[in-house]
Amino acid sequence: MADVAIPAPGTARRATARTALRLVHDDPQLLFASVLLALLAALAALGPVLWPQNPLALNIGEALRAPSPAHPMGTDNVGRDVFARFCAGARISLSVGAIVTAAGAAFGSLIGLGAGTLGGWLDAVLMRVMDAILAFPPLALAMAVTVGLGVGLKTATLGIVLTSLPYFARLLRSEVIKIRTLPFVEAATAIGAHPSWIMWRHILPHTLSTLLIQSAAVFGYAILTLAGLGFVGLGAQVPTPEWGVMITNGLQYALTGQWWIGVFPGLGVLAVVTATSIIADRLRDALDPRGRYAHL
């Protein structure tokens, strides 16, 4: 009997990492978006080290200073350093985006997997609940949740998580319905495998690429929605250095020439949303869900 080569532990993980790096390297758009997002994450993480100024410190004597070496993004109406506030806002926005994406992916995927695998009355009930959430404009529903539970950053995050659930649940449900008709799933069902075993062992691994693409899109959506809630005064509250709050504060000074107060946080929102949109789009093209099951 011929010897069978057994891959060393970690070989598959290293191969996957090499494939991901090659994908980024070979796609200029994906490379640009990844570098842009990495730079913003670096500013968020290293901001206090690179620029150790208190984003909440008031200095009326330095109010409304234009960008300069002393203040790379200028100062606001009460002398707070805009660059320090920009970095702090990046930490808030990226943290909320990560929380919303993780929570939405976890709970939304669980709903979609359960509905698609088990079907029947459970599928009908869960999808009607998701339809009820989708019946409301996402921003309006997030605003309603925030107002109902009390205005603030935590309730805004909870409202955004709620609005993100249907995006994961309905997409994963449709993927599961397709996957469960494939021969290897039908074979597992025929030999009497438990539905939960089939769901976790056979179906979930085949939805991970779809989940990854959707997570990238939802990450940008979460940051944009958080900025929208902050802009209308229902998210983070003054003096919290959140990008939406900073844009609102900068509006009243834009017409008098102090453009930097609102423009820089606006560019931060634009950069994150653009980067995540490009990443989601390029991953979708690279993974090509339409041909994923052609070899099975």
Contents of the next structure:
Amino acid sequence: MADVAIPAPGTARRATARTALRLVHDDPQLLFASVLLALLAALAALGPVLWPQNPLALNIGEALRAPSPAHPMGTDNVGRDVFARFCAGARISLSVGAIVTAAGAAFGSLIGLGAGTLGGWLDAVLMRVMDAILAFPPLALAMAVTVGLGVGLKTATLGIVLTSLPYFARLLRSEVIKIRTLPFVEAATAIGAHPSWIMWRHILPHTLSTLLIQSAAVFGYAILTLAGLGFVGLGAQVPTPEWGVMITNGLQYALTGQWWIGVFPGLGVLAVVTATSIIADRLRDALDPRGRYAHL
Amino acid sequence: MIRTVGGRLLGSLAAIFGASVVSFLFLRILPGNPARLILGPLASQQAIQQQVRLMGLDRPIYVQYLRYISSFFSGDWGFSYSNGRPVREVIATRLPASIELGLYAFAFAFVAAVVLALLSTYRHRPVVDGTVRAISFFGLGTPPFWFGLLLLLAFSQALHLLPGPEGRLGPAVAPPPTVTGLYTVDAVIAGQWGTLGNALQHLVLPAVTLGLAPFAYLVRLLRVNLLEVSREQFITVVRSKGVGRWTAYVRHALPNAFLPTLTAGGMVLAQLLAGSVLVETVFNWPGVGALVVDSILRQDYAVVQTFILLSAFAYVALNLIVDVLYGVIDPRVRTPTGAR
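The form predicted together with its partner chain, contrasted with the form predicted on its own above:
All chains and molecules follow, beginning with the one already shown.
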């Protein structure tokens, strides 16, 4: 019974790729967002190869130089190359965004699936825990985690993951509860399929589009929050080329004329977050005909 | 009605309880030594042991939790070693500045959101609509502290139109006699128009910076709601009765589009709270947010902990108020099933 509805392997994937290409082709904004994100990802991945300067190397003689061919984004107050730091910052931000999204989606959906399928006291307990997390403004909870567990990039990431859990869990739970009552699930139950098989084969695939939309939204949120934590001194610590930390550093020099130290890393955050929110928006339009603003 | 309000109240109490447990867990149980966290890096071993006893850290966990929460509610929020004063006093002196900034930021966000949402939906104007959507993407994607920096560069440094990061008033201007603590209100009460002008000038950039994210959020929400409501049948009915297009829009569509926006109140407060931490430092604004950042730098975590718990309580309280208000305004959601 399991192999009845499975299309020839590869067909579905090819069709999805073609649909994605057509979507991008028909929509200049989406094209722009995708190209921007791809560009930043390339800078993050290939930065050390393309621009072989050490983002941590001090060079007092070259301090506070304006952008020039030798330093496309200038140098900061201790002579570090801002472009090298920008690329390193892209690497940090994009990886933290990816880690938060993956961990949040995995654990959040596990919680949501568990609560939605098993119900009963487990559902009640899990959802109360999620409510407790939602009782904090997200930045405040992330701050609590970093203050409690020790300041740094790792704890900041952990804190952001924690704040992202309820969004996934609540969404997945409500989806599961909705899908569980649909005729095809009842049919599978009537045939005698095991509940875990039904979950895996019949319910989970139907939640994937919702999960994808939410993931795109969380990705941008994670990067913005990481920059905020770095800015107040709870995220990455000082020599680390993290965008939020770099903006804090640039703040002192902006008003004496060295605007480039703080402005470029902020542009990076803006570019990533805007690109992902455009992509999340379009995903929502393409995949989810119902909710148009069920976002963070 | 009373039953639903009671239900919401219970739900909020549960949320506050949960929030207090979470913050207790993170700020009291997990770190190596909360006493050192409170006393700061320079405290002596003896002082730390005394603090451990004082905080009851040698007692069972549930006793610790009860003490933690009861001292919080009795207003004993600990001692800020870097300021040499109780946390409550320090926060109280900083609060008016934050409230004033928050109010102006909210006013800006709200008015701008209404105006731009109306502009982008009243007629089919793709250019206007596209611009508004672009602005809202910008607002939601910008780190607020960075946007503040850009505004300072443009309006203070390049154009010399507005003051730089001097705080609430220029260096030569004395604060008005304290009545409310809000300089603009106090200046009006005292009749000091020069001071009022100066305070307003100093408010423009921080308020716009802080209001940007809530504005972007509200304008997105309002735009979608307005589009939906303006397609409803009752608008057609009102129009067919001879009411003008503008009147139908502003008098009938707008109020209905506002309803769902009310639920965003909690979100807006969260953005303002977080924003104050991220924005005040940029402008040297002497508010609670800047206090929190200073305390982080000095490792004076008693202040930070209080801020975190207080903001959770404010957030839960506002969400409760919004829920109840929503039930009063929109009878359709009064049943428990309609609430979620």
